[in-house]
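One chain is shown next in structure tokens, namely the form predicted on its own.
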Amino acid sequence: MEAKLKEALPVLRRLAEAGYQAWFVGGCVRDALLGRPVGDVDIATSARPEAVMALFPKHAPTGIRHGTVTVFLDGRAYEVTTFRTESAYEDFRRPAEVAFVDDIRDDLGRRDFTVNAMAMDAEGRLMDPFGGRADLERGVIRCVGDPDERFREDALRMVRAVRFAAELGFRLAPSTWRALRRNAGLLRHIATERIGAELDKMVLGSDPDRAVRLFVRSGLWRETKAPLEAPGEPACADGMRLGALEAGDRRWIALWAASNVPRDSAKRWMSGFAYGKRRLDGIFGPLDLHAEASGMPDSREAWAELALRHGRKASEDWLAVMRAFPALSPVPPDTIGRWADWLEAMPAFTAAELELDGRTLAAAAGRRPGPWIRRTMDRLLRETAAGRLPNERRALLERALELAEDERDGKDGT
């Protein structure tokens, strides 16, 4: 038995000793059978929530309305959910009614895909009423029961079907794929942040390229509450392999740099995913740099100005993407290499990183602080970034005093 499941066995055994059924369920069973790392361990039981809370003094009623209690044992947290059935789904997402039941088979019957509708007991015996293990062996994602009904119950399942197929390297069963295409329009009922969470897992997952292709081919991209605006079907440059990049936001940067989707359309679409302003800036800042780099002179001064304008991280991320995919670059590969060397040599990206502060400069110049200090420090930063001036206190002070004197004498309008 997989290590994380072994760690959770005391939970199953405590429930069993009290006379209740208890099973590992869902993704932890699927991944254990596939030999993949197990993430969260979910447990289903015939015990009602109040009985679970009585058996485990350390607990949190995290989803008590739907029968879920988080129990804490040996420093670990486990979600324990009472066997249940669901009916009368609201908004194509949430069940309006939940009924507790005593048979694990009824509980498994409400789940999305056969590979997620298996249960394992403390002895490692499998409960598999819908052929999930056979579908694992065949590499198939197939809905439990009627796929149209499953997608009408929870439209997010269509996005999850695409994610599982890409992540596991499986194919979608023809009946599931056809139902997905038929019901794609239901995705408009799903909150965009929930869709964004699934898309993020796709792009950062094991096969982002296949995930993106399936998401586009399915037509789901057209059906979010705020649809992606693209000229025709979204497409990426030929030979694009997002998986060549380490999982992270550089994959998003590469995806949009390679696509035919306008930058503003992509940002509007992703803004609905609740990724946060800082993260969106981290993705679209390098894309702004990408647009500005086209036609830029290949000089250290020009590159330094561009890098300072966008910041170290945006510059590093953009260079990494261009090195991974030279066909996307607006400048030749040798230029990218040279700019990377210049970037590495840049000792400061803000005036605060210079080995000289405004107070010291004002005292040395014998002048009162004022806007002249900021202008002088900005000039020092640009010259340091361009490699014309070392980031050393004495050299910076000497140059600063020259600039300040020139300004006071009206020789330099900066």
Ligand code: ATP
Given for the second form:
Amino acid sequence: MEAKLKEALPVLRRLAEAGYQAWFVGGCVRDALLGRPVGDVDIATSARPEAVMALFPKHAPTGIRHGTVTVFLDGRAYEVTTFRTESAYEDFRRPAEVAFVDDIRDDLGRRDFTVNAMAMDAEGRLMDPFGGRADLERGVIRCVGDPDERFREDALRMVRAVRFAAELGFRLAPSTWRALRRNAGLLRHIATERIGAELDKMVLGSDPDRAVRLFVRSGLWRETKAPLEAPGEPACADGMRLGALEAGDRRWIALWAASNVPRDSAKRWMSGFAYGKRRLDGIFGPLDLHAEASGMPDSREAWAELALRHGRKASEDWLAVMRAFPALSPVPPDTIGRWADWLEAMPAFTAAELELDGRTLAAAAGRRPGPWIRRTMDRLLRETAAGRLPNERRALLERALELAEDERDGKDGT
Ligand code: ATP
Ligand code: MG
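Could you give the coordinates for the form predicted in complex with ligand ATP, as opposed to the form predicted on its own above?
Whole complex next, starting from this chain.
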């Protein structure tokens, strides 16, 4: 048995000893059978949530209304969910009601795809009423039951179908694919955070390129609650593989840099998924830099200014993306290489990182602090960034006094 499942056996045993049925279910069974790394180990049981909580003193009632209790054992967390069916789906979304049942088969029947609708017991025996194992072997994502009905119950399943197909390298069963195309418009009823979470798993998953292609080809792309209003499509040119980048937001940066979607539309579309301002800034900052870099003179000063304006992380992310995909870059690869060296040599990105502070400067200059301090510090920052001045206290102070002196001789009379 797969290692993570083995570790979780004490949970199944404790439930069994108390007279309940207990199974591994869903993704962990699928991944164990495929020989892929198992993520979360989910457990389904005939025990009601109160009984589960009584058996596992360390627990958190994470989804108690839907029958889910998180139990902690040997430093690990498991979601233990009472066998249930779902009913009264409203507005093409998650069910309004769940009902607890006594048969694992009924629980498996509510699940989305055959490969996700298998259960395994403590002896490794498989419960597979919908042919999940055969679909795993054939490499097929197929809805449990009638696909039109299943997508109408919960339209997010369409996005999940695309995600699992890309992640596992599977095809969609023809009937599932046709139903998906027919029902794509229902995605508008789905909460944007849920779509956002799935999208992230696609772009950060094992085959982001196929995921994006399927998402666009299925039509789902244009059917989210906050639709992409601009023309164009998120797409990479042939031969460019997002998957060549480590899983992370650089993939999002590369995708938008490669696409013909205007930046503002892309940003508005992504903000619809509740990714948070910080994260969006981390993606669109480098894209702003990207726009500004084209047509910029190839000088150390110009690059240092650009890098200072956007910060270390955005600059590094942008360079990494340009390095991975030179075809996207507004400048040739050797320029990118030089800019990377210059970036690495930049000692400070904010005045606070300089080895000189405003108070020391004011005291040394024998002047009252004022706007001149900021101006001087900014200048020092730019000069260190361009490699013309080391970030050392003495050198900085000397140069600062010189600058302050120039300023005093000039029009500034403070
Ligand atoms: P992953 O490795 O991506 O977590 P997973 O199969 O564990 O894959 P989850 O989203 O964690 O996916 O869901 C756990 C299980 O719950 C699924 O395997 C599936 O059986 C069921 N499930 C999840 N979401 C739905 C849904 N929208 N409709 C029906 N069943 C679902
Ligand atoms: Mg999971």
